[in-house]
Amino acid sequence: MKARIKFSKTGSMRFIGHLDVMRYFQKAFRRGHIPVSYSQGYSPHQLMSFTSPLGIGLSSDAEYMDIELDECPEPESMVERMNQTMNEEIRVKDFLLLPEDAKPSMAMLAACDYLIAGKPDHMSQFQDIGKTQKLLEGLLSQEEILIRKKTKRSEKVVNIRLNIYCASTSREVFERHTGGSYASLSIDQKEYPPILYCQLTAGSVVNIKPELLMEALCREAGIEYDPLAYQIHRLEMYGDQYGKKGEVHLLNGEAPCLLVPLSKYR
């Protein structure tokens, strides 16, 4: 029996790895004797995995991960029992039973809605919002928006214009193109201010951080980028209905693309 969770990442928990997460969801699953299905063999583990984690220092309202029960008798009361178990930092908002024949997650993972935000120890550059739109409208209005994106192995200059699906300064207006909700978040919006919010692609095959999208503002404005002086919350996760595994279909491309929250996603 498959299963997807939706949880949140927050406060002090947004310094700690993905490997001890993963640690953490297996001695949660433990103490709330969820019946989670375990690997065979000599070294058995529970099955599970994760949705593009996060990385340090990122908070969330949307992660998500895959598991595999050996029973499920109450999945409305799963939230419940798994949060008692759990401290306040991480919590599981969802719990979604899968059909058998469900793809993982990360390989239909194939947008994400962020908002950066200022931290309050740095003066922020963006504090005059009409500004600081009229700044993101002109970098919207660029054919290229070249960035020098770093890898494990390799650093290439790539041109990430088409895989910005939507970027406001306004909440209102990105709800409206995107459809979510985010008036109710985790992070507290009076301690870090809002700057921007963003949909870009995601996925095992193009993924672009909101990061490269704030350095090229900074650039676009004629200051130096500093990474410290914003925090990045994630808001939702999507995958395409259309989309297949390697595959990689913008929004305003050629090809179709529906992009449906994981939440939703079967």
Given for the second form:
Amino acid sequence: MKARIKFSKTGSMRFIGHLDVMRYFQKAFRRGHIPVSYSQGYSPHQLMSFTSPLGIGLSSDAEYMDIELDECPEPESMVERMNQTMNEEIRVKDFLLLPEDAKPSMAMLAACDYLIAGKPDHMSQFQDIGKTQKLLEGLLSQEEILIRKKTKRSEKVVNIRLNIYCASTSREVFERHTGGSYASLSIDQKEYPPILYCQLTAGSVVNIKPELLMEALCREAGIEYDPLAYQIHRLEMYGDQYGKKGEVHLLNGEAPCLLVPLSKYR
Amino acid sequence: MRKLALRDEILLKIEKPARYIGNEINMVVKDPEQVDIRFAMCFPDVYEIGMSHLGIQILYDMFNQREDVYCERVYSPWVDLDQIMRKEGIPLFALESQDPVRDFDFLGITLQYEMCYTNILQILDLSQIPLKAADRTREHPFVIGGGPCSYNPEPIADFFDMFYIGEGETVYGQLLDTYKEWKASGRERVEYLKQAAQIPGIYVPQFYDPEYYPDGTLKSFAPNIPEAPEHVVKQVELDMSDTFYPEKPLVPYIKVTQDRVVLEIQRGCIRGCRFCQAGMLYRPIRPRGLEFLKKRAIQMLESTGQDEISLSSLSSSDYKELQELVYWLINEFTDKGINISLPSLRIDAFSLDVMSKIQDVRKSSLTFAPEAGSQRMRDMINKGLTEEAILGGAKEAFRGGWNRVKLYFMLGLPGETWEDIEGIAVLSDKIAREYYTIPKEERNGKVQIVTSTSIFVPKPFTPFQWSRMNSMEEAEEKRNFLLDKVRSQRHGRSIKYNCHDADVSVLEGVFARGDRRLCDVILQAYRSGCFYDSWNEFFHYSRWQKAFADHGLTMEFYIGRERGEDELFPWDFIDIGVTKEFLLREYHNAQEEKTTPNCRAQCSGCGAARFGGGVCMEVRTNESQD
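Requested next: the structure of the form predicted in complex with the partner chain (the form predicted alone having been shown above).
And the full complex, kicking off with our chain again.
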């Protein structure tokens, strides 16, 4: 039996790396007597897979993992049961059973929503929302936004313009575009004042980190990009209803693309 | 949102930021404003090591059961963060509240090994607490030491306000109650120390003065105020089944050294190995009741979600109800995906049966700790393991499918000859030969033997506390000799030989039996950049050499001489129950290669019976005479 879990990760838990989050959940499932299935063999492990886990330091209201269950007698009570074993900074927000033929969420991931906020001890000029919106519009009006993208193996210049599906300093505008509702978040918006919201291509083939957009915006503003000055907070992850494994369909591109939040994607 | 002591940008710059954020599952949360006493409990090493220590988990739980106390944890910041904290003047903080340690009432530091001594100074320094107790005022926390190294606290005496000698379960309550009264009274700092000194087990170094003979040995060691007792008596918890033991141990996020639930089945040991300090310090052996252990096993696994439980004791095979406990654990937990780990088990039919049930034979290895290579030497150290038993156990295991064996020995034991050392290579080879006596079709590939030696360090309160320790040169010569002998054995290529670094061991030996004059040596070494000495990459032997020379002291004095039988030792003021007369008798027995029976077979009158508990009160039966 397959199930998908959506959870938030904030505060001090931002500094817990992905492997440790996995270990955290393994223990939480045992504490909560969640009947997660085990692999066979001499050292059995729980069957779980995470969707595009966050890097250290980032926070999120929408992390996803798929798990395999032996049984699931009361799916309605699962969120509550799991939260009894969670700490305050990792909370389960959603639990849904998947059909047996459901594709793994990582394979279907097509886009993510992010909030980029200021850090308490790094007040930047982007706090002037009016100015930032103008800068952002200026940036988005360009046909090409070239940025140096570093991976473990290589470094190359890419054009990320078409991968920015939406970017705005206005939450309302962003919500209208994405269909999300981001007024109440697990990140403290007084301490981390919002700068902008964005929706970017994500997935195993092309993955655009919000840091790249911020870097481009800094260039536009003529200031140096300081990665430590911004808090990045993930708001949602989407699957592409028409997506195929190993292919990237851009939103509003030639191939059809329909983004659906992973918590509603079956 | 939880407040953190370190800014995001620091946490993002350093290795493993999870070491410093706390918030682990089962962490105790209290409002610091609502308690009378804030206690910072410190293990002076990196988080992953400190979090693996059972003693702190027991005390953490015990302290926090009191409503008027909030006990929090502190570990040594790793070198990367250490540098940042010094540069920016960030005070060391406790993990729970993230508040500076300097604002606490107590800083308790556990002393598990000698090589952590410079890390104690790092902790005090980063906390911005004066390093020497004499320089502290009413504004500073009381710094209290405990754990095995507090049985010779003299080399670090200047840095502590007091030491708790013995097991924490007994008089901490009294110590804290007295503190509350003193705090409310507004009296001088020294007044509290005077009261503490009258609590059994509490040693306040500033109330004692050592005097030395011209040759450097101790002339006298006596209290300088009437309130301080001449002897400090070790504290012993007598009822091991009705005492503090956590039901909800902390669950770290990052992988720590002991990443499992630990069940201490008994405290103490009946064996009386003459090199072993723990075997003497924790006398008499006191088992915990089976029902108590079962209950805690269930509670701890339930509350942590850990996937492994480990039994802990100095010699698990001596726990009388071990079979019942182990088979119960297997029945209860193995089908729930929980591993059971059983260290310090004698290899026999029972342990082989258990091991074949709980682990993959092909992947696991057998461990023997003969400690010495010849029977003569094993008799000297009173290690009751015979060659017959080792070879018999190995053969059984080989038949059961094992093909890997780990062997632990010591080099430099008192009275050791070249023949004894060669015996290590010979015994390793005999085990390999044993493997090849079983038919080829029953074997599981080649045999692999890993033989490790450590350098023997004489410790206080052992029969070898009078013995001389090998110098670095001697240790190295023996090591090379043994390496050569291992290689020339018939199965030499199946034997891998590992050995410890001699320079660290030498320093450990000096601290183990050192005196108060070493405080300034340790201070200077620390000032010249020594800390994390137990980590090879940070150990600077030459800085230590200079610190000794600058203070007109030699390491030779502390380790390089056979001590006189009438010599007064810096730790003699501590009364561990086991008497100096008994230890001397055992020292002589060692020289005469005479063995002493274990506590269950026959009482040898060590002195621990005065506590009136454990094995000393058991009725002896014939079956325990093995």
